[in-house]
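Here you get one chain, nothing else, as structure tokens; it is the form predicted on its own.
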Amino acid sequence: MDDLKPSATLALNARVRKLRADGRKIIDLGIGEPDFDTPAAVKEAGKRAIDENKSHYTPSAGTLELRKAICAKFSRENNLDYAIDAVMASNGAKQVLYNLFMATLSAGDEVIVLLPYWFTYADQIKLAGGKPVFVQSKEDFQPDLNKIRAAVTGRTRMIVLNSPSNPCGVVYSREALIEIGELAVEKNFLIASDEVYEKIVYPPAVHHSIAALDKRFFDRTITINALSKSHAMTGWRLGYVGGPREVIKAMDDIQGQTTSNPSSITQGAAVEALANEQPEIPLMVKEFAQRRELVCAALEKMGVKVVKPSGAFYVFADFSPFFNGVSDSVGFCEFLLEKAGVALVPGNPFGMPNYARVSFASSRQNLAQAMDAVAAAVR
């Protein structure tokens, strides 16, 4: 427990709430959730689940109806053919990941994690007794296969992929995914593919599920997804996963002895979310694309070097030229919070202390005001 660090984003959210309660005007660009409402049809499905008294225990892996919807979604949208007993639902993607690491890692097993990385990966790997092995990506945040290969040892059990990525928004190329898949087959390790931002992709980028690229990759990949980002359902808590039967069975056993099933009401809403097109989603992505242009242009005008994200709703940028009197991004973000009233997430917990994450899950008006305040503060 001494090695476990609290979530950086949850800690920042608490700090922002306190400052606001003290009367400070804070524009929060650290937020990691869409600022949109859950699609109307999904909300109605949740209400129906309540009215139909779907308020009892379900199988720990989720109702049969939900698991059929998960299988159909994977087949329709990802070209992945999972059987019913090869999928399950959990209380968000975080629990999916926790179940996975607990089910597959023994003490000392190594897991390759690409920088920058979502900080939850490292702490959950450690909780399961594993060892995260961090590998720096290329300047454009695409995977560096030479560095990944060099990091593989006899203890390598898994690699974690996150595309589109939190915090940098990179969408891994098909070629990079194939190279990683071939290495996993050659060296015999698992692939955890976190695809929770798959619907938030900006053309010409295209999202690929690595498990769909080769049957050999499919047999060793655990494909992780959730409704939180794609359907603006962070508070509903519904993640889902497909993978090798023996892995899913072990994950289900762990869940059965920890949290049991996800909320039965949320499962009712999730069937609608997965089974039918929700017209609000492309509108949300279109708005995110416009905000991306606003934020990237403002940062470039300040002199910040920007790798424009191809997915998700974050810009991960190097602010180190402005570190005047502070040693890393933590100090810089504290400065911005105090002087500019703008909250960013430091790059330190993502493994890159010269960087900070700017979320554009906020209105264009808020983003414009925030960028003006940051520009004035760094001047």
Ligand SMILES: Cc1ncc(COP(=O)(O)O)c(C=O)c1O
The other form holds:
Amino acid sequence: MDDLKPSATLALNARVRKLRADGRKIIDLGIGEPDFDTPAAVKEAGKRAIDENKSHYTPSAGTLELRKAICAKFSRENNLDYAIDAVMASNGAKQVLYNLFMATLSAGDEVIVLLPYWFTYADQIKLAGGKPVFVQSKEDFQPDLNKIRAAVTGRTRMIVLNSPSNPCGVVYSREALIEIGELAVEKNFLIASDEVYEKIVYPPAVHHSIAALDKRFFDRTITINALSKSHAMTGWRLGYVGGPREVIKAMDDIQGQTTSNPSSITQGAAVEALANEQPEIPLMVKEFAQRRELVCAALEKMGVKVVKPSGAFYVFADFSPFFNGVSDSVGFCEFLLEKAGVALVPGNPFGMPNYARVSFASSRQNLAQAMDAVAAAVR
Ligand SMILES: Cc1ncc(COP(=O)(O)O)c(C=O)c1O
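Same protein, different form: I have the form predicted on its own, so give me the form predicted in complex with the ligand.
What follows is the whole complex; the chain from before opens it.
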């Protein structure tokens, strides 16, 4: 427990709540979830599940109907053909990841994590007895294959990929994914591919599932997804996964002895979400695209060097030229909270202390006000 860090964003939320309670107006750009409603048809399916008394235990991995919908979704949208016993559902992608690390890591096993990374990976790997090995990405946040290769040892068990990425929005190129896949085959390690932001991608970027690029990659990849970000359903808690049968079986055994099935009501809603087009999703992505332009333009005007995100709803930028009397992003974000009344997440927990994450899961009006306040504060 001494090694486990509490979630950085949850800590920030508590601080924002306290300042608001003291009467301060705070614009929170630390948000990690879409500020949109769950699609209407999905809400109706959830209500139907209640009315039809779908209120009993289901198989730990999810109902047969849901697992069929997961298989069909992977096949239709990702070109991945998983058998029914090679997929399962959990309480969000977070539980999928936890099950995965618990199922596959022995004490001292190493897992390559690319910087900047979503902090939960590191803490969950440690909880499972493993050791995260951090590898810096290139300046445009694409993976640096030479550095990844240099980090591989006899203990390397897995690499974690997250494209589109939280916190930097990078979408890995097909070429980079193929290079990583080939290395995983050569050195015999697993690939965990967290694709929860796959639907939030800005053209010309294209999302590729690494498991679909080569049969040999498919055989060693665990593809992780969730309704949380794609369908604005964070609170419903529905993650899902496809992978090698024996890995999924082990993950299901862990889930069966811990939480059992995700909520039966949520599963009813999830079948609708996965089986049918939801017209609200492209509208949400269109709105995110406009906000991305607004935030990137405002940051550039301030003199911040921006790598424009190709996916997700975050800009991860280097604010160190503004560090004046503070040593890192934690101090800088404190300063912004005090001076500008704007909350950003410092880059430290993502492994890059010169950076901060700006979420654009907030209205354009809020974003414009926040960017003005940040610009005035740094001036
Ligand atoms: C990259 C990434 N993976 C997984 C998750 C967890 O998603 P869920 O809410 O489905 O557990 C998040 C949530 O912030 C995330 O950013």
